[in-house]
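A single chain comes next, written as structure tokens; it is the form predicted alone.
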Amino acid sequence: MDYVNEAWRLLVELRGRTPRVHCITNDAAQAFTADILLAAGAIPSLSLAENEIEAFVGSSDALLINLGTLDERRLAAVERCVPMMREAGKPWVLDPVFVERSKPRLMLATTLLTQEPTAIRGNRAECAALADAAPVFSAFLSEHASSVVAMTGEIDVVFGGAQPVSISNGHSYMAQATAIGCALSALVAAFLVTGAEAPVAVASAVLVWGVAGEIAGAKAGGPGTFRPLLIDALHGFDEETLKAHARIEKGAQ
């Protein structure tokens, strides 16, 4: 598998399709997540309103469930929307934000794992908490998994294909600015709409994100200027940039 060429092909496909991605995400991430989806070529929606959320989700191509700021509105939305996506056969992504810090949140995440998300995107602490709490999570780290796992950190690892894939792109500012991981989870959802096999789509999203982060980080004066530059880097992303910077290899590191 030539992941670099495939990642570029899928980004072009995404831009041509302009998929609709509904994001049930946290308050701190909403605007930035929407901007990132728009920069990638997708169309975001964020409503939690009881009288319209089913209409938005039903007309979306993918769904993001982010467990940050987990209030009653979001809990109700999750309960209504995940079954809708499963019944429609559309991709949905779970972002288990801070499950290592909250037992109720961890319990919800383990329940959602039984609903077989198309992909799970979490950092190493979140993934470790899920592995301790839910035996099924360990099964997702195999080639026959029903869900793909993107475990992000200094080196990102994507599990679920024939073998794990490690991606060494990124920038230190990505750990110092709010909602960077949350926005990546939304980008993963957008890439899943391309119709590529889920492990390839997820790895492609993580690779594009890491390279865009490097480009933005090289220009930024600090975390405060990094986020808008990341939006610009994703918007202006091209094949030459990807091929010049991509660092991806088979196997977990």
Given for the second form:
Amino acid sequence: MDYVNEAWRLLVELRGRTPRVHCITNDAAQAFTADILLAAGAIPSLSLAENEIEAFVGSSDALLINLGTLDERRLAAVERCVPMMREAGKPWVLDPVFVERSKPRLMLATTLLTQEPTAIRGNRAECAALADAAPVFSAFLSEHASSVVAMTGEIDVVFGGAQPVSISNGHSYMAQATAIGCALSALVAAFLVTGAEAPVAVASAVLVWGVAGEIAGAKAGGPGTFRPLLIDALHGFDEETLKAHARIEKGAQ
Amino acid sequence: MDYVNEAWRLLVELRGRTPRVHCITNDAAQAFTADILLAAGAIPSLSLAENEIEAFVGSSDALLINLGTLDERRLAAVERCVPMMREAGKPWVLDPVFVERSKPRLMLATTLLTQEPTAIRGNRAECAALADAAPVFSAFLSEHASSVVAMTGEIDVVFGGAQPVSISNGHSYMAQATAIGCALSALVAAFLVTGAEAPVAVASAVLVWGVAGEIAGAKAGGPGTFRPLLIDALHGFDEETLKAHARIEKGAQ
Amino acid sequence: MDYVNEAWRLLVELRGRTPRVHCITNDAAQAFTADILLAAGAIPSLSLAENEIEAFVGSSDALLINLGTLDERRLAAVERCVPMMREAGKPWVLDPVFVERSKPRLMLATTLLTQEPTAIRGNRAECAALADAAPVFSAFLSEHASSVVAMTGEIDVVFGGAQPVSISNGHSYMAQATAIGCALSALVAAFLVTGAEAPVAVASAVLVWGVAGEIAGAKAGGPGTFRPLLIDALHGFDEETLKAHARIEKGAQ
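Starting from the form predicted alone above, please write out the structure of the form predicted together with another copy of the chain.
The next block holds the full complex; its first chain is the one shown before.
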């Protein structure tokens, strides 16, 4: 698998398709997540209203579930929308924000794992908490699992294909600004719409994100200016940049 | 009507008055909308709480109703605040976000049309959905209608005066970043506080917005850096810039 | 008291400790407040969910209560979390946003004053409304009061130590962008975690914020680009910058 060429091919396809991605995500991440989806070529929607979420999710190509704000509206929305995506055979992504700090959130995440999300994107602490709480999560970290896992950190590892894949792109500012991981999870959902094999689609999203982060980080004066520059980098992303910067290899680092 | 001179005169008046604009708007647009109002010289408020929204709306000079997040709090707030504005003879603006994707939202919008909003600001898809669902909307697109309509897109058209007016300013990034249209709707509300005839006030807001977008777009490296630069452009907006860039003419393009 | 050296010492300590600061704050301020805490070296959390806020607040080192969005979730969260902080002897900060425009909000703020917040951060209009409504607030403006008050404006005054302290740093853009004061209140909470005497910790936060604002303001083209530059300035804050710019003196200006 030539991941770099594949990532470029999928980004081109994503831009051509302008898929709709519905996001059930936390308050602080909503605006940035929507901007990232637009910059990637997707169309975001964020509605949580009981009487219209089915219309939005039903006409969406992918769904993001981010557990960062767990109010009743969102809990109800999650319960309704996951079966819709599964029945329609459409991809959905779970982002288990901060599950290591809240039992009820961890319990919800483990329940959702049994629904086999197309992909799960979390940092090391979140993934460790899931592995402790849900044996099924550890099974996801093996070959040909039902869910792909992207565990992000200084080095990002994507599990679920014949072998794990490690990506060492990115920038330190990505851990120093809010909602960066949340937005990556939305980007993963958008890449899954391409219909590529899930491990490849997820690795492609993580790779593009890491390279965009590097480009933005090199121009930024800190984590504040990094945010708008990251949107710009994703919007203007081109093949040369990807090929010059990509650091992806087989195996878990 | 010399729209360019009039737009400048109204912006100067707006800056001198520092009107209060209350915004019932969607989660993802709140912070940016507030920043745009501040940059224009207005004072935003965003409260939705049942026990205090009347105090905020009662002491406001204009109201924005954006349908982008339709939860119970906002539905209750809309029901309470529209009559307050109508009784007080104060301007209110309807932004029918994404009505083409949700029936309940479209129904609410058509009901609100019967309350004769001072102005409606929507994109072509939203306006088309309204025209299909509510015959009264088409009537608004004619001379001396009770509500002014600003239909935005590559060319913006303002209906409601003796003739429609077309504005061809703006920048492609305006369609590639979240909440840009939402913020324009708030700016329209602020311009209406000047007491100018509604079609002129609305066209002035749309013109100033389009020119500010052009200035920001020329400096931006993408839709990410465009956003803060748009706030700067509106804040530092001057007469020379307006006169050098304004492209406004009679007739619907 | 050498406030400048002390402010630097506390910032260094804060960066080393990476304290957790839980924020009950308004919708429009959430993302920026989180970014500011991260830039200062703290870890923000924002959850309001009934079944998990105790877990978040219980494992936090400080709490911010900002009254800018007063929905039922937040009212319930405030009622539950203030006693938790008081029993644990941990600092909490009250930001009485816009109390001058809403009676119910003013009443809640005066009730909270009787719980003796570690610090209160408000602008002059907010502080004036509190002083009118609650005699106890005026007592806070005297020596060795139970709560420290930071009254911000063109000149910021911190009350509660042996003498008030005045800080005349800052930039006009700070009043022209949303949530700047809200974010300062969160920074005050983070500085209080250092365990320094409250008046010193609060004055240090206000001083660092004002100097960061000056650095950012000098580079910004308006209140839009000011926001990301302010995050950068706080993130890259160093001793030389502080010493070169600090304008702090005893007495209320």
